[in-house]
Amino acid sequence: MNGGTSDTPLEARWLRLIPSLVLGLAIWIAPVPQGVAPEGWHTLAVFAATILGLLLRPFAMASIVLLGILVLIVTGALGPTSKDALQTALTGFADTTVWLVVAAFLIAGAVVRTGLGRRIALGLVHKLGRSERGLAYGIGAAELVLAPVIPSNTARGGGILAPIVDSLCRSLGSEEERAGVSRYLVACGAHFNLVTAAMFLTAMAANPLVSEAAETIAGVQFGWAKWALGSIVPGLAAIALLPLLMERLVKPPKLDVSAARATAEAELAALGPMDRAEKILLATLGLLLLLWATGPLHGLHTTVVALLGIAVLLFTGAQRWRDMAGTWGAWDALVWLGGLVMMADHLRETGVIDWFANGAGAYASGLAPLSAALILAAVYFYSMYGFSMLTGHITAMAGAFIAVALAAGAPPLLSIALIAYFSNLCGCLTHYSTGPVVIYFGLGYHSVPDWFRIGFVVSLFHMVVWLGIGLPWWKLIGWW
């Protein structure tokens, strides 16, 4: 879901950059407000232009904020001489946030290479697929185990299981009788991904957006132990209740499945036996579960615990460098999350976001702080439907909800947690969305209007989950 693919004419892919700088423009010459810098109001006009350009993904997103930072670079908006303005836009480069999910990618891509992401997903859909539910919940706990480990959400759901989904949906008998499961598999395997992409700050790439605004804007470290401690117990609560509400709405039948075990079978029988590569892989993914878990405890930041993983992967010869920096995804994350998070810090260090923060907070000032909470979370929720991404919507909206709701008085930890597991639940509202939800209705098996009835009903369930059960769970660990 980059945008900017080669196919599309460059001349079109500039038209559709347009409306990006017509806005740019017109914040840019707009009165600056008081209390906020000029450069801090130039930073505000960048900053929307490239957060439009993001939506409607005329190039791709690297791309993008690239040339947003040039900009303001260029224009002075980050400092009086062009060495000063370098030095300023490199900040985000050098955030520990960043470099968390440049080493999260490089360990994902040898998850991919070895082939071990593929054996766990199918020895987990062999093990549990004893009939259409077990199928199910055999790719919820592949979505599980590999969540952690992998922050492209498009490529453990599109790249690892969606193949995987499809390979058995065209196992099960004739295209009449599989339609009705391939349907239900096809449902649960899309939203499973957006739910486990809530549960880890690991688990999706523009996660730590969330966190890093958590810090700059309310001064609350949200890092990977605590986001995994908000979201297990309604997390793993979706993940056990989610089949069961699909076998509701779409009515599988019962079928044999034994075919679709076979294959899963015979499938994981030509990967052969787990060769030392994968093994040494294995057991360095579930140190860094073990010390990303216990952070508080042994005080090794997240990020150095990451780039302990890719040292014992390069040292042990599991993996080779030359491999791993081919992963592309690192790199491409580098440049636009350390882009964002440099133009984030600059919008707050120069008011901008106490500008905003005070003017819309001054709306919900009226409600009582647990209800200024919900709303404002419900809100951003289903702002999705106006977005075609979950990175543009977590850029353009998360930091601006959470600091209207500090401002309306709301619990800062539990507004927090609301916007960052939403983040990734609201992307169950519509087919584009993101990339893996995306793949899977590419697999043809729904209709627009089945998926748009489905996904509805779908944020109705994730609200009486994560409130009616992360409510209370979130009140026993004291955050509210």
Second form
Protein chains: 2
Amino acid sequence: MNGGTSDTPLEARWLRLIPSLVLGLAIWIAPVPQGVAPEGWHTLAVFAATILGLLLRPFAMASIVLLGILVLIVTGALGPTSKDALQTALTGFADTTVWLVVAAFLIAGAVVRTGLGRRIALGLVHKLGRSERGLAYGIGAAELVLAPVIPSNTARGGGILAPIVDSLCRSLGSEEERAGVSRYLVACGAHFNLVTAAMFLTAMAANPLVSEAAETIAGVQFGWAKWALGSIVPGLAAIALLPLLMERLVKPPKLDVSAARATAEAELAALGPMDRAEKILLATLGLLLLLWATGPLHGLHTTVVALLGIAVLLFTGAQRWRDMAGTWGAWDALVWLGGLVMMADHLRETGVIDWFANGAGAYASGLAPLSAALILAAVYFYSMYGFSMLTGHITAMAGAFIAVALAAGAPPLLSIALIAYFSNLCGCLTHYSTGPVVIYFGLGYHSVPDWFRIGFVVSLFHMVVWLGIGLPWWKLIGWW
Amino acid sequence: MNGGTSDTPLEARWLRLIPSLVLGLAIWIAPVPQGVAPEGWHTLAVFAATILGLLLRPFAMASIVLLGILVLIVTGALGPTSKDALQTALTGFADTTVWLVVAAFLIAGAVVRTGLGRRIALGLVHKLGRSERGLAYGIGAAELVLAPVIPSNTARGGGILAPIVDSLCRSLGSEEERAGVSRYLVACGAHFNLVTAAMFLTAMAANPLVSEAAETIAGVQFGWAKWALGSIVPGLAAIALLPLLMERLVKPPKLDVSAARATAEAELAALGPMDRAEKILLATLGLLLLLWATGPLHGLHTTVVALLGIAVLLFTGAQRWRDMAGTWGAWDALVWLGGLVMMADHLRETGVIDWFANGAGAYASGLAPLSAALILAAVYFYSMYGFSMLTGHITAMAGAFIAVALAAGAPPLLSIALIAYFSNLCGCLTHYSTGPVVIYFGLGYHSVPDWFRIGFVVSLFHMVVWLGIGLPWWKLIGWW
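Right, the form predicted alone is done, so what does the form predicted together with a further copy of the same chain look like?
Next comes the full complex, and the chain you just saw is listed first.
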């Protein structure tokens, strides 16, 4: 979604910066509450302005975050001298979770460049696609397999799968004939992407912000293995049930889909046999998943495992460093994610989070602990109607909701898990929530009211699945 | 120079890793000296293996550094747990000087992409190129103007100037006719590149390693303004005198160079008028140089100034973030430079530097302070005969020589300045010392003995200029 606005005239983009500046200035000049350091309050002002900037998107995310960082440095909010402030400002770029995302992006670049991602997706669609429902499961299976190693849900859903779904649809006859099945497959593709994004720490670029918030605000480790452990049961249930729900919602006509399956087969054949680089990559991905899932056993940090995977690709000659370093998304994420993590850390260190949590927690403190967690999670979920970007929603709200849940006495792990998974699931609500949804919607098979109606029902479906199946599962593994 | 070896068969590249592994292992198993922590000794083993790897270059620099980092993490040399070790390993990626280089690379990318670098170079060559000597001064002036903002001397000399020099030469008639003048211009171009690389902290990617060593080993700030203050007088003298020396050495025949000048004019005309992006970039570069040179007055850190420059380019629409983030050299430098800086820091923290300096300093302690500085600097300079890469030479030797000079009682600032400037000037000695020299030599106008002969005389020339003019200048500004 970055730089997507660069066709807009510069004046219009500057105008769209104004609300950010006004918000930032308003907070800056407001009286500093007791218990909050002035630097913390000023950081809050810049943080709020930065998030609004991310949502209004007049410039690329990294540009806006860079501006925020510079304002914090120059105004002394991060330290007394320019050098002190700079050192604080750069801490996010040495963050272990930020580098997990960078490393995962570098690996994902290899999955895309070698064609392995496309091959896996086409293979699963071909394997499973004996019926409309089978095609849908093929798409879901591809999302599930690729999600842990492609941390840009846009690259995965929008870059790899949406083009495949589009070409499947096109092979199903005239525009009229295929309309119903296309509506079905496109809706499945978009909502699968959000489910898989929710399932793994490395399946969406902003997920580590939740993990960071869990550690810094609640002191709870919510790393790769724990994230996946909590999501695996409700996540697989959601993938299994989603096509069935979608059949009810979209009512696709029964159609012979063998043409679509043939298309997948032809595109697969066009890729030729797997080459050496792809085979090494496939083995490396397997190793990564194994080591990530077994982290608590061998003690290797998730990021170290990811870096090991990169080293394997480089020293086996499966990838050239020059190509890997050219993966601009990795460095883009380093800058915006590193900047946001630094700001969030600084908010905590300067007492802003405590102040907010104590204030907001007071409202929620009358509730029973479990009710507090559930109500907060639901509010967090449906507040996505007001956001145009999952990352902006997470940045703005995830830490705050975790802090409030803690202050209200809600079970910490449960609250974190709900916020973590809902952070992506809530993208179901609108057609403007995140890159791949925008792209799937843009294929043109759905009207806006249609997308909203399906999205709202899917949101209820997620409540049923993730609370109905998730809550007992999390109880079983001792999370509450 | 990265990835330049990827055409070599993989087995041959692995074989070239072996000397590194043997060296590392030998140090690792050697008895740990008193006063050095075992982690420090192991870091030294990996550091030495990494540097040898950089020199043998079987894989890209960043790949080798990444491998070194991973070995340090996995063996526990950086911390007891995988997470502790990772956090230490990543500190180099938050280093203020490393980010100066990253930022400078991002800006340099804009100078190349917009064509401004080429325009400046062609303009100066056209302006000054009324004679052979004038063409040489045009090339020198272009190097001087571009050096502070293009931190890859390969991108500057090899990417921008060498093609221009080559096309000037080609316009001077048949291969026979132009041979003499070409030899002259190419030699000037290559040696100018090294002088300008020596003059500014941001003129060569590994210069910050000297700055870092100065701060961590000697506790001396040797930042952008100080670096340039010390180099400006001897550096300008070297640029002014180099074409005269080269005339004596190469004895180019007198030729009418108006055809070369016309070529420059035609290529300049082909660039068309300056567009908005170039104008903004030019103004931004002026602002950067002004703020860098006046750092002590306004107190803004050099890196903060560079980041401000990037923000100006982004928010005026002169550059898109996507293009900037696609500058792979910036992220390449982040990884290899950040990794090396982290290792060097860790060597200091674990007592290795002190141990080495005390041991080696004993040999030099009989010398008068000034003699010690000069002899060490000369040894540092001519040791470059044994190195195939300026960066490898700096990484391996700069910190050690500064430490020894201090232990021998040599004046700190003077010793640092000599090491800093000689770090690039010493590239004159061979035809394999650094990227642009390889490229200029590769134009084919010089034999190897010819290049070595010229190089050796240029090395004496630098001794005369940088000691004869430099020493009095550094005395005047109180550096010794």
